[in-house]
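Take a look at this one chain, the form predicted on its own, written out in structure tokens.
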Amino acid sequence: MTKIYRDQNADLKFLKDKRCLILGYGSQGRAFALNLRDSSIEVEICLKTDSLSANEARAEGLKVITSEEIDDRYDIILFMIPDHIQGEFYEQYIKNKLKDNACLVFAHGYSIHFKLIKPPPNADIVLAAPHGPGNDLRQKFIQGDGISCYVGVEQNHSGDALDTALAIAKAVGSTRVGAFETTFEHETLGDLFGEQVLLCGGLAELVTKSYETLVQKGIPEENAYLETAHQIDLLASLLKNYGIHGMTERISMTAQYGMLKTEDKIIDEAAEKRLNQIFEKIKAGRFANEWQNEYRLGLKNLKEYKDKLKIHPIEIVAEKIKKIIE
């Protein structure tokens, strides 16, 4: 059974007068900051110096500095930088600027799980991974709600890192819902498996392949868009709000039927054999070795990728169908 913790299991004294660095300043990085800071927990941010990000952290009151100012002065540092270039900065700005005890914070067990980054064994190495997006982090804490998020504790040098990650937690609003006890294994494996076949590629794929196969059977594109991309959000919606068993529900009853009608007709043993083979590429490490490759060749791949996507038919209909409605 999973634990689960809350408010009254974290105290924010593991974090009290300790100087928090936090690298990088997009999405999760910024909501962290300012969540810690309105914790009233002191927090710096390392961004280059040519950042753009650099001059909107200096106007919401934060202290920044460069990558060549990191030194040994701080107790914890936060990774919120892209996990490809963590083992990177790692090795060329904290390796060798570590305090003894100090915290290393990641919001994906990516770079540690597979050895991207390879910390001193007098170092903690936590995790605090929000369920959901930086931008609703931050906005569910402002309005004094939260987003659930993972903890985890990969090395307990101190012998205080589940307290430091619970503090984390909790000063950045995630256990007023729930903190949820894991592994960075289980977190990384989890989080890159779900990307790929259901959340990001496959839903992607899917709502692609659905669209095109409605406008080549003679559906116009818009009717076509309508019933697939379209209605997404409703859905999962209904998913995440009432479970499989009360979005069935809460839909018609042609559409009850059609999903008994369909059950193994897309997920069929073909499906679920590749399902394995993806979990098992990402476990032994291949997808990460080819993404550390990627990165290295200049991301061409992934470019061409993008590039491809932009310029769907479905992309056009998209834009066409939000003037319409919005």
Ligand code: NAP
Given for the second form:
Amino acid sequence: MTKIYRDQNADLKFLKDKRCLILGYGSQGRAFALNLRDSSIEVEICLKTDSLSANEARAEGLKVITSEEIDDRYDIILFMIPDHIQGEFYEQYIKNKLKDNACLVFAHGYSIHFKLIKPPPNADIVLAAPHGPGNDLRQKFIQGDGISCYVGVEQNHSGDALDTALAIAKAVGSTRVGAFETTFEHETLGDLFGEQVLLCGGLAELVTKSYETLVQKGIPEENAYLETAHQIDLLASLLKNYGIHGMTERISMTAQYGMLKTEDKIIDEAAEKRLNQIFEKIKAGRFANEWQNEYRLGLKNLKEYKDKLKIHPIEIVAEKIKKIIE
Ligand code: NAP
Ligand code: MG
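Same protein, the form predicted in complex with the ligand this time rather than the form predicted on its own?
Every chain and every other molecule in the complex is listed next, the one we just looked at coming first.
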């Protein structure tokens, strides 16, 4: 059984008198910075010279430095910049400035697991990865609550690596709920697979394909939207709160029988094979290679994909309906 740590298992003393630098002030960077600060941990933020977020961070009273100003004073460096740039950022600004016994903290295991960052042996490498977006991490913290997270250790040079990860998890409010111990490998593979096949990729595909089918069959666009994307949050929250069986208890019997009828038809053998292939591709590092290559070549395919999503008819109907309902 996975080990779960709570407030009483974590001690902020492992962050005491440590110089903490947070790279980035985006979704997670901002939440980590403000939650750590409110837990009385002194943090500095590193941003590009022309960053638009710098003033926002300064307005919160945070000290902001540029990448060029990073020196070898930092005990703890939190990587809250996008995964695909972490490797080159490390090479350019961190590698030669790394203090002996420093701790590198990650909110996702990607860069370490796929060896985009190859840290020296005299550093701690830890994971403190919240199970949700930065905005929720911050909002829940303010309410005296938290969102759960993973903690993990890839390298334990100091002997205190797990305690440091737990202290960070406590400072951001996650041990109020629970910090689940895992490995960089399991976090990385699970996170990538979950977002690709279900939470982001799969969901987007199923929504657009269902919508397109309904419209092609002559169902009005508004109905097609209302019967698909519009109700996802309601069903997702039933599923999350009560389980799949519990969800069936709260939908019509017609919908229950409809579920039985599609069983094995949407996710048929061929789809199961594709799930397997997607996992194997992630595991073998082929997805990470492709993604890093896409970044090197200027993100052209990603931009085209997002442009296509932006002009999909479902977006227009969604806007129209939101204006009517909200
Ligand atoms: P993000 O919102 O995209 O944050 C980007 C931040 O990094 C911005 O402040 C940006 O600067 C800065 N940045 C971008 N390129 C930079 C560069 N070359 N040099 C210096 N700073 C740079 O990132 P994120 O989504 O929070 O992700 C951070 C980490 O958290 C990732 O490892 C991710 O996998 C993990 N994570 C994210 C979520 C989530 O829901 N977002 C959930 C769990 C874990 P500007 O402000 O100037 O644009
Ligand atoms: Mg992810």
